[in-house]
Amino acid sequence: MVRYLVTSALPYANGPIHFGHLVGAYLPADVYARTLRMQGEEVLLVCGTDEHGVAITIGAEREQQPYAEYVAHWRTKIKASFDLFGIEFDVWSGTSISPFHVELSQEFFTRLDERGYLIQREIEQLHCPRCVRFLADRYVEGTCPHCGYEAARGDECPRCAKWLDPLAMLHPRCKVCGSTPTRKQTRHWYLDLPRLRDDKIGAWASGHEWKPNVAKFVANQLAEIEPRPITRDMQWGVPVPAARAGEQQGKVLYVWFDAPIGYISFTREWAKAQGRPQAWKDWWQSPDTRLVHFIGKDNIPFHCIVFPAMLHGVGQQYVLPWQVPATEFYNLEGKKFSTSAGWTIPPEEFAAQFDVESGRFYLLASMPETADSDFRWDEFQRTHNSLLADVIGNLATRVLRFQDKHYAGRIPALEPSYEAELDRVLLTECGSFADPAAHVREFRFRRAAEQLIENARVANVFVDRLAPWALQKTNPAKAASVLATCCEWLAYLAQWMAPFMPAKAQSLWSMLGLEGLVAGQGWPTLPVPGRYRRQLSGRKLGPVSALFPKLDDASIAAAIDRLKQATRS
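What is the structure of this single chain, taken in the form predicted on its own?
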C-alpha cells in the first residue's frame, strides 16, 4: 500500500516565522496531508525546528542565553504560530532535543566515510586569538573587497549583496571581541557530491519529473556541483564521531548536514511514541513510500540533490524524494518580508485582529507556486468579502436562516417528484464543478482554492434561479425540495472546505445538524444525479451564524498603518 511521508522544511530556531514561511512550506503541507487523509491515504506529516548552526550561537550570545534555552524559546514560539493557523504535524520536535538525532547524524557521517563519500581537506581559516576559537563566517566582520562597505558580514555584503569569503575580506575583525583574527590551518570533511552525482544521483535527479521551476534549479546545480564541507570548528552541534575525528577535536557537523536528517530522527521519535520503535523503517526504507518535501525555492539544492545524495550514500535503502513542490518567494506589499525591519505580519498579531481561517484561504489563493507573489491587504479584504463572505457565507446563511425561520429549524422534506428536475438544474445548468482534491494532489493549491469557490457558486446560481422564498408562496412542496437540495450541497461544501478552512468547515457541518468531525467523514465523490443525497430531510439544524462577517475598510486601513508604523520605529 502506498503511504505518503510528508515533510515541511525545518524552521530555524532563531526568530519568529512570518506569512512568507507559512505559505512556503507549512500551510500547503497541512492542506495536502488533510486532503489525502480524508481520501483514505496513509499519511505522516513530520516537522520540528532546526537548532544548530552559527546564527543560533550568535543570537544566543547576543541575548546572553544558553544555547539550549535560546532554541527552546523559539521552538515554542514557532509551534504556537503553527497552532494558531491550524497547522497540525504528526510529530513536532527539534534537532537538539530529539533522542535519536545525534546517534543517527553520526551514523550517516560514519557510513558515508566508510563508503568513500567523504574527503578531508586542510584549509586556512580565520582564528581569534582573544576568543581562542576559529571564526565561522558569521563571526567575522570587515570591509567588503568588492564595494568597500566597512560593515560587511563574513558570508555576505549587505550593500552589494555579493557572497563573501572571510579570507578575502579587508580589515577583518572578530564580531564578538573586535580583535584582528589570524590565519590558521584546520582540517575539515567534505561530502563528495561529484562522486555521488556520478554514482547515481545525477542520473536520478536529471531523469526525475520535477515541477518546472524545480527542474531548472536542479539542472543548474548538477552542472556546477562541488564537494561540500560538512564540519565546522565550534561546540554547539552534533559532534563529529570520536572514532572518526582522531586528532581533529572540537568539530561538529555542519548544520545543513544534520538538519535534514532530523526528518528521520523525528520519525523514529514518533514510532517510539506509538509503541512500534521499528515502524519508522516502513516510512523511510520501504519502496511503497512516497516522500514529499514542502520547501521554499532556496532549499531546492538540499532537498533535490544533497539530501538524496546522503540518503543514497549510506547504502541503507532509504527512499528518495517523490515530489518536491518548492514555492517561489512570497512578498509583502511588493517588498521582501523582513522581521528585523518591521516589514512583516506577525501571525499572532494577525490572529488577534482577523479570522485565521480566512487568512489560510487567502494565503493558499495567493501562493507563489510558479512565480513570486504578494500578500496585499486590499486583496485579502477582497478575497474575504467577495469570495468567502459573499459566495460561501452568504449561501449558508440565506439558506439556513430561511429554514430556521420558516421550517422550525429543520431541513424540509424533499418531494420525490421534484428530485430529477432539481438534480438536472443543480448538476448540469448552474455552472461547472469539479473535485478540489485533484488540484491539491497536483500541488496546485491556488487552483484548488478557486475550485472550492466555483463549487459554491453553483449552489448560489441554483438558489437564485429557483428562489425558494418566492416558491414558498406558490408551490411550498417545491420550495421545500429546493432548500433540502441546497442543504445536501452545503454538506458537500463543508467536506470540500475541510482541508482549507477546517474550523469553518466544522462550523458549517454543525449548522446543518450533522454529528462528528467533518474531516472524519472522508472525501466525497463528485455528485451525480440520483446518487448524492444523504437524506438530510427532517434533521434539526444547529445554531446558524455568519461564517465570514465582512471586513470593513477601517480594519484594513489600521493594519496597513500598523505596518507602516512598525517600519518607522
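A quick note: this is a predicted structure, and the numbers were derived from the prediction, not measured. So that the term is clear: the rigid core is the largest set of C-alpha atoms that superpose within 1.5 Å between two forms. Positions refer to the first chain, counted from 1. What changes on going to the form predicted together with the RNA:
- Once you line up the core between these two forms, the Cα of Lys175 ends up 2 Å or more from where it was.
- The rigid-core alignment places the CA of Asp137 2 Å or more apart between these two forms.
- The rotation of the smaller rigid part against the larger one between these two forms comes to 15 degrees.
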Given for the second form:
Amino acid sequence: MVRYLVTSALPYANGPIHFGHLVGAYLPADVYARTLRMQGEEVLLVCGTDEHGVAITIGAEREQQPYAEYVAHWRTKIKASFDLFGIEFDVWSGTSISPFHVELSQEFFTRLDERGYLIQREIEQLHCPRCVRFLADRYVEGTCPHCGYEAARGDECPRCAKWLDPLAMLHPRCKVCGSTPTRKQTRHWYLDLPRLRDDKIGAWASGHEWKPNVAKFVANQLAEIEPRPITRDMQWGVPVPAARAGEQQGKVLYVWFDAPIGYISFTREWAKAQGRPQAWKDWWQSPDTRLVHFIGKDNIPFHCIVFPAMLHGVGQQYVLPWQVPATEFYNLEGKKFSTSAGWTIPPEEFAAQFDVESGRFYLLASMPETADSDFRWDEFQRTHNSLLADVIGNLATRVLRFQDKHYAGRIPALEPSYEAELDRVLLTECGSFADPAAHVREFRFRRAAEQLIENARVANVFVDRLAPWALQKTNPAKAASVLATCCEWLAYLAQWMAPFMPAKAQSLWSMLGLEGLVAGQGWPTLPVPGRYRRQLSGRKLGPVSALFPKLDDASIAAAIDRLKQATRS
RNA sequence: GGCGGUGUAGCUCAGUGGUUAGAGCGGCGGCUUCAUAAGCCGCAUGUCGGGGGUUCAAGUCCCUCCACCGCUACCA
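I would like to compare: after the form predicted on its own, may I see the structure of the form predicted together with the RNA?
Starting with the chain above, the whole complex follows.
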C-alpha cells in the first residue's frame, strides 16, 4: 500500500518564523496531510528544527546563552507558532536533541566514505584569532578589490555586484568582532557530487517529473555540479566519526549535510515512540513510499539533488523524493519579510488580533505557487469579508437561523416527492462544483481554495432560486425540503473545509447537530443526484453563531500602522 | 555578468496551439428580504509588455528588445 512520507523544510533554530515560512513549507504540508488522511491514506508528517551551524553559535554567543539552551528556546518558540496556526506534525524534534541523529549522520558519512563518494581537499580559509573560528564568507567584511568599496561582503560586493573571493579581499575583517583574520590551512571532506551524479542521481533527476518551476533549477544544477564540502572546523555539530577522522580532530559535519538526515532521525524517533522501533524503515526504505518534500525554492538543489545523492550514495534502498512542491517567495506588502527590520507579522501577534483559520485560508489562497506573491492586509480583509464571511459564513447563518426561527431548531423533513427536483436544481443548475482535494493532490492550493468558495456559492444560488421564505407560505413541505437539502450541502461544505480550516469546519459540523469530528468522517465523494444525502432531517441543530465575524477597516488599519511603527523604530 | 521568474480587465490572478480571452474583488444597474447592510441576476472595461518569426491557427511555440523581481552555492 502506498504511504505518503511528507516533510516540511527544517526551520533554522536561529529566530522566529513568519508568514513567509508558514506559507512556503508548513501550511501546505499540513493541508496536504489532512486531506490525504481524510481520504484514508497513510501519511506521516515530519518536521523539527535545524540546530547546528555557525550562525547559531554566533547567535547564541550574542545572547550569551549556551548553544543547547539557545536552540531549545527557538525550537519551542517556533513550535508554538505552528501550534497557533493548527499545523500538526506527527513528530517534532531538533537535530541537536534527536536521539538517533548523531549516530545516523555519522553512519551516512561513514558509508559514503567507504563507498568512495567522499574526497578530501586541503584549502586555505580566513580564520579569526579573536573569535577562534574560521570565517564563512558572509562573516568577512573588507574592501572590494574590483571597485574599492570599503564595506564589501565576503561573498559579493554590494556596489559592483561582483563575486568575491574573501581571500582576495583587501583589508579583511571579522564581521563579528572586527579583528583582522589570518589565513590558515585546513583539510575538509567533500561530497563527490559529480561522481554521484554520473552513477545514478543525474539520470534519475533529469528523468524525474518535477513540478515545472523545479525542473529548470534541477537541470541547471546538474550541469554545474561540483564537490561540496561537508565538514567544518568547529565544535557545535555532529562530530566527524572518530574512526574516519584520523588526524583531523575538532571537525563536525557541515550543517547542510546533517540537516536533511534529520527527516530520517525524527522518523526513527517517532517509530520508537510508537513502540515499533523498526517502523521507520517502512517509511524510508520501502518502494511503496511517496516522499514529498515541502520547501521554499531556495532549497531546491538540496532536496532534488544533494539529499537524493546522499540517500542513494549510502546504498541502503532509501526512497528518493517523489514530489518536491517548492514554493516561490512570499513578500509582505511588496517588500521582503525581514524580522530584524520589523517588516514582518509575528504569528503570535496575528493570532491575538485575527482569526488564525481565516489567516490559513488567505495564506493558501495567495500562496506563491508559480510566482512570488504578497501578503497584503487589504487583500486579507477582502478575502475574509467577501469570501469567507459573505459566501460561506452567511450561507450557514441564513440557512440555520431560518430553521431556528421556523422549525424549532431542527432540520425539517425532506418530502420524498421533491427530492429528484431539488437534486437536479442543486446539482446541475446552480453552478459548477468540484472536489477541492483533487487540486490539493496536485499541490494547487490556490485553486483548491477557490473551489471551496465556488462550492459554497452553489448553495447560495440554490437558496435564491427556491426562495424557501416564499415557499413557506405557498408550499410548506417544499420549503422544508429545500432547507433540509441546504443542510446536506452544509455538511459537505464542512468536510471540504476541514483541511483548510479545521476548527471552522468543526464549528459548522457542530452547528448542524452532527456528532464527532468532521476530520474523522472521511472524505466525501462528489454529490450525485439521489445518492448524496445523509438524511439529516429531524436532527437538532447546535447553537448557531457567525462563523466569520466581519473584519472592520479599523483593525486592518491598526495592523498596517503597527507594521509601519515597527519599521520606524 | 550568469541562471531563473514575472509582465493578461481598475486590483489580484486563471488560462493542455484551436470558436466572440475568463474568474474573483471593486464599479454600475436590477431582483430579493431567509441571512453577518448578506444573497442572486445582468452590464462594462483588455494594443494578452513592445517588435519580429513559425503555423491553416499564437496569450500559448521561437527570436529579440523593454520593465520589475529572485538566486548566484564553504549561509542554512
